[in-house]
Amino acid sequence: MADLSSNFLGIKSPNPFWLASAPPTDKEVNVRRAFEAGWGGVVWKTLGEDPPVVNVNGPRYATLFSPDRRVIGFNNIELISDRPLQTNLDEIRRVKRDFPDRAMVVSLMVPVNEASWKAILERVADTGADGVELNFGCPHGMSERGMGSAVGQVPEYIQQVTEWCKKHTRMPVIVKLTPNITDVRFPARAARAGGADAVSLINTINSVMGVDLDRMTMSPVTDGQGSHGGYCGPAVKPIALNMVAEIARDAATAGLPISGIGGISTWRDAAEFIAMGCGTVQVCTAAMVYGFKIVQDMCSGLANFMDEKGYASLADFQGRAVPTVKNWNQLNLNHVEKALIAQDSCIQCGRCHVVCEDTSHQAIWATKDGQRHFHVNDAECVGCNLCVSICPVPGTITMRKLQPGETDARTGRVIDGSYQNWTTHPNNPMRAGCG
């Protein structure tokens, strides 16, 4: 059986699955139930100064559904913990005492002044918590107060606050980054410059979930009005993976430990984040949709995957996919693939033909000899993968790589196996040697 144990910044947990800072980690009863279900760690819901914030007493969440009512996107306007700071600290101390083998990280957000950070860090350290996560990502409510993403969008603030925290605590400091920024590498670099032990990402994406066309109000609404909120759930996973990859492959942040967050709902999602360089993964929406016991499927699925692939530990495949992420101008322009339709499993629905004919390269032809058949015209196929993406029968349409010696029917070029990217391509006006 594969070893799922994690050692992230010296914080040990029996598996890499942590609950993210969010409603599921708001109080002792929730966290105890989570640990009993098998979660490896939690990031306690963000704590602030007293007096605590006041949350709305009305709809805080909104949901984006697929046609079959699966949750694919989730939006919330809930603020940080609205319970007294000392109440939270007392509960953290008790839970950590009773579950010493689980990771206990505490999320923090206070105003941008050194005294506030020093004071709350000292109180958190007294609980026996394993580390702190600086919440520089929350896009709603707190950002209007000069905290959350209002800090995370300014690299100078990130570096300054991180330096204060490293000065005033011996606990590992994780900086949680906002995705509501043009280039996530700059805040990550600032976190490293400030001495951060790790970064976690992504926090939620600024969003308006929808409009009620009967009442002509945005959704969700409180007393007829609403506010932008944080978007999460399966739909944000591609955005999160991209940002994780950008930090993992950036020379200025290479080797900086990452805790991955964003749309992680299955063991496969978690494995993808780990392969992209993450040491742990944090989950929220999936737990809110399916309950805490989902972690059991995540753990068994990840262990089975690792056994099948021969990975004895998480370190065996952590970051293995990062070298494959390149800039577009580094891709091999001599590589050619063509679509291939398996006639024995094709159900002749015609979707591939319609979308290729209407919106792509007119490379799939329809013929009829008693029944319909669909064939790829190699002379027009550019290997775009659209037909594979929309085919309702998995594996029926695949992409075949042309081998050296074969001729590309579209260009007439014989494949020679050479590698050429846009930097050296003769059609590139900026290539070396051009004026």
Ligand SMILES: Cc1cc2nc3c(=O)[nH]c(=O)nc-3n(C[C@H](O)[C@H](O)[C@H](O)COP(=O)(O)O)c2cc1C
Contents of the next structure:
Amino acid sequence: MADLSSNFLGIKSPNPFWLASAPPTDKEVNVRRAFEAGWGGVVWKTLGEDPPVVNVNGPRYATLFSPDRRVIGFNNIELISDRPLQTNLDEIRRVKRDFPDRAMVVSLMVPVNEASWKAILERVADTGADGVELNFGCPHGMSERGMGSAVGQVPEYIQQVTEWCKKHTRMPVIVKLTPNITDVRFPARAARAGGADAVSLINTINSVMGVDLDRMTMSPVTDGQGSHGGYCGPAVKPIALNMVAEIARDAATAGLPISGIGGISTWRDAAEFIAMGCGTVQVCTAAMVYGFKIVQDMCSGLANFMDEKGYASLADFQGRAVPTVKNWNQLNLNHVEKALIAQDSCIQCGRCHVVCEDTSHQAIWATKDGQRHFHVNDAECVGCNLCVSICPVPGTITMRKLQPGETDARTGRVIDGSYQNWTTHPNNPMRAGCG
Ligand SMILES: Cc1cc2nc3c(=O)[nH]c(=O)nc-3n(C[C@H](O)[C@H](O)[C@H](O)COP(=O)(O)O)c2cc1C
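Given the form predicted on its own above, I would also like to look at the protein as it appears in the form predicted in complex with the ligand.
Whole complex next, starting from this chain.
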């Protein structure tokens, strides 16, 4: 059976599944139950003390549903922990003592001054916690007070606070990044420059969930008014995965450990983040929607996958997908695919025909001999994949790669197997040696 254990910055956990800093980790009773259910670690709900935290008591959460009412996006305007700091610290000490094999990381957010960070770090170290995560990501409420994403959006602040933390604690320091920036490589580089042991990402994305068209207010509202909140859940996974990939393949942050967060709901999501370079993964929305026991399916699913693929440990596939992430100008323009429709499983719904005809390349045509049949015209197909994306029967439309020696019916070019990307393409006026 595959070994799921992880060792992230020297912090050991029996599996890579940690609960992200959020309501599931905000008090002893939750975290004990989480550990009993099998979670490998937690990042305790963000602690701070100064100034005191007061949350709204109207709706804090809002939801984006799929048509079958599954939660695909989730939004919140909750602040950091509003419970007394000492209560949290006492609870952290007790839980860590009773679950020594689980990762106990404490998330922190205090104003940008060295004395505040020094003071809270000393108190956290005293609990026996394994590490700290600096919350430079929260995009609502705290950012208006110059904390959270207000720090995470300024690389110089990230570097400065990380340096203070490294100076004042021996615990590993994880810097949690905000996605509310243009290029995530800059804050990640700043974290590394400040001495961070790792980065974690993503925190939530700024969002307004909707508009109540009867009351003509944004949604959700507290006493008729609302404020932008942090977006998370399955819908943000592609954004998180891209940001993880950008950091994993950036030479300036090469080797910097990453804890992946954002929309992770299944073992498969987790495996994708690990293949993209993450050493652990963190989960929030899925636990809030389905409860703590989902970790059991996550562990067994990941172990089965690893057994099937022959991976004995997480290290065997961690980062394996990173070298496949390239800039567009490095892609092979000599690679040609054509759609192929399997007539035996096609249900003749015609959706591929409609979308290709109306919005793509008019490459799917219909014949009628009592029943409708749909066919691909290779002379028009550009291999865009839209028909595969909308076909309701998985596997019915596939993409076939043209082999060397075959002629592309659209361009008349013979596939010769040679590699040519945009950087070297004859149509690129900027290519080396041109002009
Ligand atoms: C209600 C709620 C409260 C959160 N509170 C915190 C927090 O205190 N500190 C923090 O770093 N992240 C906080 N987060 C963000 C999560 O830790 C996580 O980064 C984000 O939700 C993305 O993961 P997910 O898609 O699995 O939910 C919160 C998220 C939610 C939904």
